[in-house]
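First comes one chain, alone, set out as structure tokens in the form predicted on its own.
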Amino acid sequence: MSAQSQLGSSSSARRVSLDDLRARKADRRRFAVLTSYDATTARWQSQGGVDVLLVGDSLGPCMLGYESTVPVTMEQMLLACGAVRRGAPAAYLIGDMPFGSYHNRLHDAVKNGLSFIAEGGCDCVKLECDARMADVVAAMDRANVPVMAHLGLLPQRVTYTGNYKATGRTEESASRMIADAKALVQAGAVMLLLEAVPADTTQRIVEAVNVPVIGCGAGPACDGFVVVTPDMLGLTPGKVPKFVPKIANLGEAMRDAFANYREQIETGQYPAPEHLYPMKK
């Protein structure tokens, strides 16, 4: 089997490369990426077919019941981390650097890099940056740390901007996003995140730039697609982003399962004879 047919198969016998993502990207076949936190989630996720899977401090949020990403801890990735690569040991992960684990020194977010890679198990870490960050990226490519940088709307920071908002709307947010791309790039960058991005300025950048760009609500331009997963099983309580496919309703169906649990228990169904364990004679 080759290695771009690999990509995409629950039974893959090696791990997806950055080198499979590029040849996708060449060959215009795009590809699936989600959200993962937990290894039985990712052991379905890769017999699903989707071998691309990234370990996003929307960990937070989603798993740990905060209010947004930014509580979110390096011991809590990396832990997550390291649950997500056991459970789908094929897939090309994609680990998330938490609020203020890669802003303070060059040296402080080159060894938590090097940490998602040698203890956390991923491929590639990503970082939510711009152009300021470029030095921050260099260095990483020196290090040896393949990095993703996230452009767009980006969580960590909330406490900044206040809310959650598209961007690149104007003619100049959206320069200047392309500009960010490109010097990111040149410093290493090795993919793009681009969230809650118009299609129009996706398109300028997939064009500006030779490296796989995936996108969560960035258009139909990107090479590949990522969404929270709870937020796609109906997960997620309350509403969820316009661009999220609304693929399953597992929260009813759980609800509705531990309901009938309950009931069993109440009404004396469980146990029942062929729960227990008899005496030996």
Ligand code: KIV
Second form
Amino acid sequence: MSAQSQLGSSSSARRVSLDDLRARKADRRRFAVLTSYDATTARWQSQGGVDVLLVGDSLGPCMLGYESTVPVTMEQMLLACGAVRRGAPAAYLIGDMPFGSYHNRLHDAVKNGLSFIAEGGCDCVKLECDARMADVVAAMDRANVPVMAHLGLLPQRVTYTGNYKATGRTEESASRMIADAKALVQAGAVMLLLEAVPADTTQRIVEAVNVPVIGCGAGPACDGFVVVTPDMLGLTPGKVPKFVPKIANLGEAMRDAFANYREQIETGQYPAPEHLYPMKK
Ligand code: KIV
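Having seen the form predicted on its own, I'd like the form predicted in complex with 3-methyl-2-oxobutanoic acid now, please.
Next comes the full complex, and the chain you just saw is listed first.
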């Protein structure tokens, strides 16, 4: 059974747009966002009515076995974006620009941003940033590449921090984040993503800007809410962030299915007569 999308019919051809998300913000109708990395999952997400999808660089740890998001490349991201777009043609698709793809020359940042839109089929790109990146956001905006500015916990900054911790927890850090948010929206960011930020700080940011704010562990004041899909489905080995809702246990379901298959082989139950091709007369 397919659920009705809250933004538009998931079976209709019309793609969810930025204006749809702005309208939802204006009407205070919250929307669900999930990370997605492949066509099959994107199709099921779409059928579940989740039609704002983020191809996160969490692709690295979640799908490619990397320890962090740092090694993820443009090529890997574009491959994943294309697959998710094919699986969910009507989704609003956000592509995460990987480490190093927007930090060097403005020209290279814009060229890579354009590839997400033209080759990857994305509607928007996400940059982990602060006010120092306002020139990159403005250059993207001039090139018609809509930007979502990611603030708060920035996994690509693990090269500095060595760990993943909530930010904006002191008045000084919260004020800096609010100033960053305003500067990035002023530069042209069309949406914000706040990761691991206290609810009060989020509330102040939501009040300070006029663009949709997506929260990832940022409290209830946001317009949209995103989590990493394998964390939510119980597929991630080990600890997941405390803000993730535990909605399914597919890891254990998969392990049991694999064990069942192995047993069927080892006991000779499979292949059974119904699995065989009979000879033609
Ligand atoms: O890469 C990612 O999945 C993300 C989310 C955690 C927001 O950036």
